[in-house]
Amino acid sequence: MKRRLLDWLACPACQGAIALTRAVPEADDIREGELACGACGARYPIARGIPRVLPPTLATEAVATAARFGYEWMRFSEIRPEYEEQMLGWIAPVGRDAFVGRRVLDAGCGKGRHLRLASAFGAKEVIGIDLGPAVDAAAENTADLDNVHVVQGDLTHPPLRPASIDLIYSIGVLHHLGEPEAGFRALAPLLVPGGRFVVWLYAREGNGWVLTLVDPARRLTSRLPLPLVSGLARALTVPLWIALRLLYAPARTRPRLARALPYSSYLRDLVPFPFREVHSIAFDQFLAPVAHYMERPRVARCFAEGGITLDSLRWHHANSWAASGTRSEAR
């Protein structure tokens, strides 16, 4: 941990201002140590240079999810160079230029993926928050980069200090909370008067095939070991990666047959992807105790309770939703 990660970081029990009780070693880059709440007195462990500023509960439902999500992201921790496309498409119209000169949160940042490419975009500093075993390989994935700090901690109670941040964004990540609408209600007061909220939602619409046969096969597979889990789904990925090289791959260049292929916006995108990553995206759709497939009103609901100004929503690869909003100037 980067002392200067203490000019954000808050009690998320009381939102009181945390100070540093105890440091190895005595500099600027914390390996273990430990800080305190100078309102409530709760204290938090900074473990492997992670401060872990967890609230004193959480939700079964949360830990399970966060849990199952680290196994994942430890198990497939790699960094692709093809996850800059991916990124943009699903943030745009924001683009790289939204982050420079910006302090940033990235809202569930998994192995780091996404870190990585919000300092390469030019953020002045980046904080990755998530709540499980994720983080460790996020910190691993980062530490060669002095603008990145990685925090354990819970999106619904986030350990940072209120109007602190100028940029939040979230892919992947809001759709498994228990109540989507209490991500949004936590997050938004971190941002500046001004700040740019960006997620990326699975959609109910367009969706119809994963909700008739993956969604029902995801409820089950959750409550399974995630071995088992892992390699039923690389089972199912050998015929996917198969119709990915013979249909999809020459989808990309023939209109025709593109058009012809479902879910053909998608599945053109994973065409450069590894069996690997392919496996990996597979497996992540059967292991989350939560999934909402969320419908447009209520993606607009979702910004409006965080008190957020929807300036775009759009739909992305017919399958999901690709959102942005600005916080009033007068909260």
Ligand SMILES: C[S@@+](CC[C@H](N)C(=O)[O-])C[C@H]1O[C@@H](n2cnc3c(N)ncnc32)[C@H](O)[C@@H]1O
Contents of the next structure:
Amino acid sequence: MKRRLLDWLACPACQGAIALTRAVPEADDIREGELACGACGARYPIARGIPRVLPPTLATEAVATAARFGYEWMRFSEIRPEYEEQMLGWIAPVGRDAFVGRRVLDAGCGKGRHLRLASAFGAKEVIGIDLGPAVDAAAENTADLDNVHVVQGDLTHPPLRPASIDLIYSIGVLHHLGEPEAGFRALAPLLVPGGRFVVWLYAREGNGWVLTLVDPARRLTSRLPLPLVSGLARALTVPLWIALRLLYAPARTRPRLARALPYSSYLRDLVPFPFREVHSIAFDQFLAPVAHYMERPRVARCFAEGGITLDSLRWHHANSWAASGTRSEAR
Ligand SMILES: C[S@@+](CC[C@H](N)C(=O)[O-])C[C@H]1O[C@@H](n2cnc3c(N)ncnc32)[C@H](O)[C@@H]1O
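Output the structure of the form predicted in complex with the ligand; the preceding block shows the form predicted on its own.
First the chain shown before, then all remaining chains and molecules of the complex.
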């Protein structure tokens, strides 16, 4: 943990200021140590270079969600070049320029693949928060970047000071909370007035097959041991992989074929990925205890509840929402 992160950290229990009470080594990059809240006295460890700033209580479901995703990100921890185009698709029309010189929060950073990109896009500082063991993969994946900070914390009790962030992005995360609205309400106050909030979420619209087949299966598989779920996902990836190679790859240049195939807009974009990445995407669909497929009006309501003015709400790949907004100046 770099010392300057203290300027933005806050106690998740009472929002009090946090101070460093023990640091090893004493120098800038602290590997082990302890933080304490000046207001309520709560103590938080720094372990393996990561501040673990968790609220006093966590819902069992949230812990299970983070633990299961942590397994995924530790097992599939590599960073691939295709992630850049994929991320830009998820956040458009917000682009790289929105990051330049900004203090940015990746809300639910997983293995840290987008932290690296936010840094490369020119962000001044990038903070990644995740609840689970994924933070260790994220810290490892960003260890060479001086402007990236990884924090273990809960997005519904974020360990950051109000009005300390210029841009929040959250990709594929808030639909996994017990109540996505709670994530919007908790994160929005972290933005400076005029700050931007960018999210990518599962849509209910356009996801008929997923809602009929995948979601009911997920309710079962999310209770099964993860090595078994990974094995099942791998088996399902074989026919999917064959379809990607034989149908969706040619459909990238043949519009009539593309129109005839289900989930064409989405699956054509998976063609460049290797088998292992498609396996991890399939695994991701079956491991989470909670997945909300959100209707358009609900996404708009989430922004309104956070006091964020919606600037863009785009149906991405005809099966998900890419939405962005701005925190109003006067609050
Ligand atoms: C599908 S993954 C997406 C990760 C990352 N945004 C990406 O696209 O690579 C969802 C992530 O959200 C995290 N998460 C879920 N609930 C959380 C919470 N309450 N607080 C912080 N992170 C949470 C999980 O641990 C997981 O790493």
